[in-house]
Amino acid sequence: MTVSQALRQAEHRLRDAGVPEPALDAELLLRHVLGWDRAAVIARGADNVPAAAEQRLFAAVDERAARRPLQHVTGTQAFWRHEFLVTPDVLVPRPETEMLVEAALELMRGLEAPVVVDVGTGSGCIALSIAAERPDAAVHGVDVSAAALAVARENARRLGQAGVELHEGDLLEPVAHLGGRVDIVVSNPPYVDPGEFPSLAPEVRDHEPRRALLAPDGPYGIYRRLAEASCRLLRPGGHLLAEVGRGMAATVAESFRAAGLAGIQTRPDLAGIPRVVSGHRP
């Protein structure tokens, strides 16, 4: 079987399972199983696959028929500037989450050795996206998942970012003893209302953990909380920056307002979702 053949078959199962985009996952899986870059795939589609190639492509194609997460079957996802280990234990990471580590690094901009805690830190991607665009800054990852935090540490050894402290606990109880001294603190918080649940995408309701999509005081109640916490733990002028979901804005914001923040703004993302949301303690 050519390349050609190999990507028209996979892309095919993958269309008849109801796989949202076919064409890319094919050619993704492929590139995955080859080795190979996109350039590669085009120029060499009379190539024939070697038959172990072939049978692992069509192992991972049916991995993702079933809607397994293409990331669970690849190992991977990229974020910001880099490539995430990725598993089960882990949300995979969101294209739209890239902008708290922007809205983050413009706020840092002109402070010295700024201090940050990035809040449900999962796989490490924000945490360690910020630590790698500024290397005098001390970043903190905290989760209420050891799973999670030991496949923020792996990703943490293989970026070269073991500086970056890790910490398993609520919220930001295990980072009390930064009291007043937090520049940033950053979150993308489970905001899933348990009504929508069902309705989620297969490949997110059934693969990714619970525990990061359901927050367990409702969409709402981590927010009040994240918020009242940081105020204690930020330094006067310090920020809070949290992602939110559709719709959820407004009532995030008055959320903020009341625990104490000030000068309350929303960024939203390409698709004009107010999607960050952010304050800063006076």
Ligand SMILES: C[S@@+](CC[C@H](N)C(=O)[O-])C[C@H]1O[C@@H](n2cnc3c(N)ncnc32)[C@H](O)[C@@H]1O
Given for the second form:
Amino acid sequence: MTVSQALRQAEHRLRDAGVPEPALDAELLLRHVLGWDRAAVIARGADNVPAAAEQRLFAAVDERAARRPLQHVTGTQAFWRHEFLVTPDVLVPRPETEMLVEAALELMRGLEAPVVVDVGTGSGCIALSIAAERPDAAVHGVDVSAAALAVARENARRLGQAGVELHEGDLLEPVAHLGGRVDIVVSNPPYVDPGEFPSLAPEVRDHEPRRALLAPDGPYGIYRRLAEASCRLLRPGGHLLAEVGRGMAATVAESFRAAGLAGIQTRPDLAGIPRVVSGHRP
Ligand SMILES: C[S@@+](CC[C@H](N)C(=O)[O-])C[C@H]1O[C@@H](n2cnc3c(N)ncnc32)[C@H](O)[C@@H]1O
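The form predicted in complex with the ligand is what I need now, so please give it after the form predicted on its own.
Next comes the full complex, this chain leading.
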């Protein structure tokens, strides 16, 4: 079977299974199996796929057709400037979350050796991306999930960022010793509305960690607690930045205000959806 034939067959199977972007996923699975880039797939369409690779490709296609997330099949996801290991223990990093990295880096400009805490670090994508851009920063990542932290630790090792300190625990509790010295608290907390959980895509609902999607105290409670704890942890003038879901920005902004933060701002994503809410300790 040639590369073009394999691609067509893979796409066909994925489309039949209801996978949202069958052509793209077929290509990404083929590239994963062959270790090729996009240009090679285009240029070498008439090449024969070796039998062992063909077998691996269609095993991967079957997994994806069963609606396992593509990144669980390939094991990685690109985020900011790096490739992150992804397992079922962590949320797959989303492109919109790169906005948090961008906004945090912007607020850190001009600060020497800033102290940064990433709450709910998961794969470590935010903390490690910031640490890579700012080698002078002291970066901490916190997560309630020991399994997620193991993935973050492995990502830190692979990216040469072993200096990022990873802590297990609730919100800012494990870094309470930094009280009054933190420049930036950044977080992409779980924010799925429990009422909407059943209608999520099967890749998300059935495969991503519940704790990464649903907060036990509801979608807004975690922002309120985060804002209150940040007011104790940040230095005066230090910033809290959090990602929010569609339609949540105004309520989250209000809870930041109620917790005592000032200069509340919201930043829209590329689709115009308010995606990041920020404020600073007066
Ligand atoms: C939406 S995921 C974000 C993961 C990663 N930061 C990203 O943006 O891809 C939320 C993360 O917060 C963690 N988490 C949930 N509740 C938490 C809490 N109370 N304290 C600390 N981490 C929490 C989850 O385990 C999960 O890894």
